[in-house]
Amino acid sequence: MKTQEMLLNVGPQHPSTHGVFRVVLTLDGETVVNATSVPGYLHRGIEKLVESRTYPQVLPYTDRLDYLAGILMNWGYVHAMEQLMEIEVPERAEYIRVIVGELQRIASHLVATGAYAGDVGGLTGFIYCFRDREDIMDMIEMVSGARLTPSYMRIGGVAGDLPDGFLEKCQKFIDYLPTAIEEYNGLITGNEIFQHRTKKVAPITAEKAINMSLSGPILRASGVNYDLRKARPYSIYDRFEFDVPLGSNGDCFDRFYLRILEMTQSARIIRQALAKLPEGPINAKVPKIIKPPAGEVYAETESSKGIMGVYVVSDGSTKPYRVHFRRPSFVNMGHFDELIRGWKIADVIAILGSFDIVLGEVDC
C-alpha cells in the first residue's frame, strides 16, 4: 500500500556520506523513490586558484582533489605537463612513480575496503585495513616527508630518490599483503551479514557503465575490460605482467571485492618493479622557470577511483590560462540518483560506499 511521501536529507554532516555531500531522499516507507543529489560543501576553487599560480605550484592543490592517493593525483598532472613540454622522464624515476603509486593505490583501496566494512556495520574491518595501510603511509613519509598531501611528483620526475630503508621496507609490505588479504577475506567478503547486504544490490549493466562514462573498479566490476594501465600504457607500465580484475554482476559486492583483487595484481607491478629499478638521474633538464609553448593538452591516467583526466591550456607565459581537472569521482557519482530509486534507505549507504567517493575529487 502507497504512503505518504517524505523528504529525507541524508547528510551533509553524516560519516556514511564519505565526507560533507548531501543527497536529498524522496520516500515511500523505506523505499527510495527518488534523490537529488546535492554536492558543492567542500567546493575550494582549485581550478580557478591554480590560474594565478606557477606551473610548479599547481601541485600542491592536486593533492587536495583525492586526498587518500595523492601521489595518484600528482602523477595526472605531471603526466600533461611533460607532454605539453615534451619532456622525457629518466628511466629511474618511471621506475620510482610506478612503485609508490602502486603503492598508493593499495592504501587508497584499504581505505575504500575498511571504510565500506564499516558502512554496513562491520567496524572491526575498518580498523584491520587501517592498521596495514599504516605501512604504506610511512613510506610514503619516508619519500616525501608528508603522509596525506605528499606532492611528491616533480614535472620531469619525482621530487627525491628512494632513501635509505625503502626498498627493505616495501619488500616486505608486499610479502606481507597476501596474509593481511587473507585476513580480509575471512573478516570481510566471506561474512554472511555482509554478502547480504551487498550482492544482488544495485548492480550496474555493462551497457550502463560505458554510457554513464562510469571508470575504474565501478566501471571494472560490471564486466567492462577497460584500464588505462593495459589499454593505453603510459609511463612504463607495458613492461609489467598484471591482469585486470573483472567483475561479472556489477552490484556493490563486485564493487568492493575488485579492489581485494586491484590489490593484489598491484603488488604484482611493484614487486616487478623493485627487480627491475636501475640506476640513473631522478629528474630529467627542466628549466629553473618552468614556461610551456603556447598550446593544450589533455592526458589521462589511471587513478584508484578510475579516470583522471586533466586538461592544461598554455598561453606561453609562467601560469597556466586554464586547468581542468576530470575527477573520476565526481563523473562515477553522475548515476548515483538513478541508482539507488527503488532500493531501501539501508541500501543506499551501502551503494554509495561501494562507489568509494573522495568529496575533495567531487567538488574541486
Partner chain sequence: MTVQTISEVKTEIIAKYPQIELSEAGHFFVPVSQLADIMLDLKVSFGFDFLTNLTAVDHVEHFNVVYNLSKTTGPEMLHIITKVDRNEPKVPSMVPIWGGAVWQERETYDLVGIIFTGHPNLKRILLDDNWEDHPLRRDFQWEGGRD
Second form
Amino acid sequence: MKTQEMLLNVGPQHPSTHGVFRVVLTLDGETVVNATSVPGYLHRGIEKLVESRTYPQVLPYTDRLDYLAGILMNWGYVHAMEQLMEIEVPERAEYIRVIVGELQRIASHLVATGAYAGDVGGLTGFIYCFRDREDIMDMIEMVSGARLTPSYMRIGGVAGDLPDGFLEKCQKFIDYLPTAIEEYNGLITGNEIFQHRTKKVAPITAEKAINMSLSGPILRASGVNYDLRKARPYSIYDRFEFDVPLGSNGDCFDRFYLRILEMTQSARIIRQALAKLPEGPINAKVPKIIKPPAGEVYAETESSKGIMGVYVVSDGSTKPYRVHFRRPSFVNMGHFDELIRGWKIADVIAILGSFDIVLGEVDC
Amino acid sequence: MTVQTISEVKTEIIAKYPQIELSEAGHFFVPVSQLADIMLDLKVSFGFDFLTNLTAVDHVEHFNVVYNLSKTTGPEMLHIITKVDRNEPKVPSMVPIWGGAVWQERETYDLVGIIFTGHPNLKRILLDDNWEDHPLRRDFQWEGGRD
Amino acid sequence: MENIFVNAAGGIRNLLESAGLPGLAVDLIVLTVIFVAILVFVLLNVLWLVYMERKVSAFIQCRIGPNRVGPMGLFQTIADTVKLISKEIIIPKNTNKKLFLLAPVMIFMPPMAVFAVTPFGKGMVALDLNIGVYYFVALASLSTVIIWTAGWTSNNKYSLLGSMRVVAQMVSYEVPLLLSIVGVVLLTGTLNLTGIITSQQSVWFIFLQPLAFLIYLIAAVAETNRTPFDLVEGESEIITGPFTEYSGMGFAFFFLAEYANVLLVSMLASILFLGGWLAPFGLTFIPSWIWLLLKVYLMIFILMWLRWTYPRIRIDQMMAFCWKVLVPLAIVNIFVTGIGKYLYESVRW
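The structure above corresponds to the form predicted on its own; please provide the structure of the form predicted in complex with the partner chain.
Everything in the complex follows now, all chains and molecules, and the chain you saw is the first one.
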C-alpha cells in the first residue's frame, strides 16, 4: 500500500512537552520515522547576562535553570566558586546544604514521577505526587522565603540558619515518605497498563549512555554506577551511608522507577544528616566584595537530572569573565532525536517524560 | 587495574604526549592540530570514557575551547584547553569519539561561533536560525534595546 | 410509585381519546411527549454526570472538586455550559464549514436514538422494538463516522491522527462488543430488550455470562473513548484529537455527548447483564425504574473509577488486545454458551 509521510510539529505549545520544547516528527502513520528537536524557546541568555553581574548576583540566575530543583542549581554554582576561591565551608552549613539539597532532589523526583504518570494518561498519580511535593515546598519556603526560586546558598555557606520548627517538619516528612512511595507504587508503578507502556520502550545500553554523555537517573537506569555523590564525593557526601540504585534494562520503566528508589535513598541521607547536624556558624569568612583570583575552574555536582557542571573563568575583577553551565537536561536531550526513531507518538511522550527535562535548563 | 592518583595519570599522559602543556592549575593545553588524536587516545588508552563538558571562552586574542573528561569508573577528571585562532575558529568535532558532544558543540557554535569540523549537523540550537553573530563573543554588541 | 410514569402516559392518552381525537393523532402526541421526556431525562443525567465525574475524580485525587457554584457546586455544569455558549465558535480556514458545524450537532443523534428503545422500567419503553439489541449495535457504530467527520474537517494534523484512531478503535471494538452480546442473545433467544430483562427473572446473566460481561465492559469503555482507551482524545499525545479545533458550544456538544454515551452503555450493561429493572432479593417495594437507575449508576461509577485510576494504553497494544484477546475470548464464550445451552436443553434437569 502506498502511504505518505506526515510532518507533525509537536510543541512548543503542547500539553506534555514539559514546557516549551519543540520536536518536529516525520510520521509514517503513528510511527516516528525521523525527529528533529528544536530547543531554544526559553533561551534567556543567562550565560551572557551574568557576565555583567557580580559574583553573588549570579546566584539568582541559577535558580532559573532547573526551576524544579533550584537549590541544587545554586549548589552547583557555589561549589564551583568555593573551589575557585578555596573557601572552607563550615560544618553546619554543609549539613544544611545536604538536608535542603536532598529535599529538593525528592521534590524534583516527585515532579518527574507525577508528570510521568500524567504523560502516560493517569492524571491521578500527578495529583498524588504534587500533594506530597507541597510539603517540601513549604519547607523550602521556610528556609528561603521562596518556593521555586530559593537562592538559598551563598558562596561559603547558606543564606540563613534553619528556622524553628523546620527540623520537626522535615523529620515528619521523612517518616511519612515511605507511605507515600507505597502509594505511588500501588497507583503507578504496579499498574499493568503502565508497565506495558514503559517496559522495553526505548532501551539505552550502558555503552551508548556513556558515549552520549547521559547522566543522572537516565545513565544509572542503564546500569552504569556513576553518581557523583559516590564517585567523586563533594561536600560531605562521603560521610553518609546510601546506595546508588541501578536499573538493568535502561528502558522507560527503569528510568521512572529509579527516581522512586532515589527518593528513598535521599530520605536516608536526610535522616542521617538530621541526626548528625552540628551547631556552629553557617557562613565561612568571605570578603564583603568577592574578587576571586584570576583563573578558571570547572566543578560538578549531582543534580536531580544529572551532572550539573559550572565552569567559571575569572579575570580577577568582581564580575565573572565567563560562566558556563553544563546543564544535565540539555546534554541528555542530545540523544533524544536518535532514541525516538521507530517508536509511536505515544512513546515519544513517554520517552520525553522519562528523560525528565526542565526547559529552563535545556534552553538556559 | 592499579589505582592511580590523578597526578600520576597526568604525568603519564604528559610522558606520552610531550606536546601537551600542563599549566600550574593542572589544566592541559593541547594544540589544535593534534586534538583529535590525543582525545581518541585519552578515551581508548586512558579510559576517559565520559565527556562531561564542552564549551569555549573568548579571550579576545584567541578562543579557548574547553573539554572536561571524566571516567565512569573513577573520580579522575581532566580539564583540557585548546587555543584557537580567532580569525579561523576551527576545531575538529568530538562527535565521532563521544556522541555526547553533539548538542554541546552545536551550543558552542551557536553562542561562541567555534566551527567544529566534521560535526554531523552544525546548526544553531538555542538562537533563531536567522540570527547573525555569536552573543558570547566579547565584541558582541546588542543593538535594539530591550525588545 | 411503581407505575407513576406509565400511569402518566396512560392518563394523557385517555385525556386525548376522550377529547375525541383520532387514534393516529393520539399515538403521535403521546409518543412525542414520551420522547421529549426521554430527551429531558438524558440531558439532565448528562449534566449531572459531568458534575459527578468531577466529584468522583476529586474524591479519588484527594481534592474537593467543584464547590462554589450553588450548593456543593451543583450548578457548576450549568455555569460551564453558559460560559461555553457565550464563547466564539472558531472555524478553521480551508475547511468544509457545513460538515465542521454539523458534526457536533449530529453527535447526539446515535445515543438519543437508542434511548427510544431502551426500557426504563417495567412497561416503560417508548418503542418495544423486537430487534432492540441489533438496533443498538447498528446505531452505536454511527458515532464513528461523526467523530471522524469532525476530525477530518478540522484540517488539523492532530485531529486527523485522532480521527484515524477513532476509526481503528471503534470499528475494532464493535466486534467483541457484539460478540459478547451474542452470548446473552443465545440464552434468551430474543433480540428484544424487554424480553432479555424478563428472562433474567431467576438469575442475572452476569452470573451465567461473566466472561461476556467483562468483555462487554472493556469494549464499552473503548466505545465511549474513556481511559484506559481514550486514545482518541489522548490529551498528553494529540491534544484532544478530533475536538482540538472546536471551541465554545461545538466542544461542549462533544463533551456532553461522551456522557450520553456513558449513560447508554451503562444502561445496556444493566439491561443485558444486571437484570435491568428487576429487583434483586425480592425488594419489589422499590419501583423498577429506581432499580434500573441504581444499576446504571453503579456501572457509571465503575467506569469513572477506571478512568481516574488507569493510564492510557498505546494504540498498537490496544488493537492487539482487541483482536488477539477479546475477540477469541468472545468467540470461545459463544461456543461454550452454545454447548451449555444444548446440554441443558437435552438433559432438561
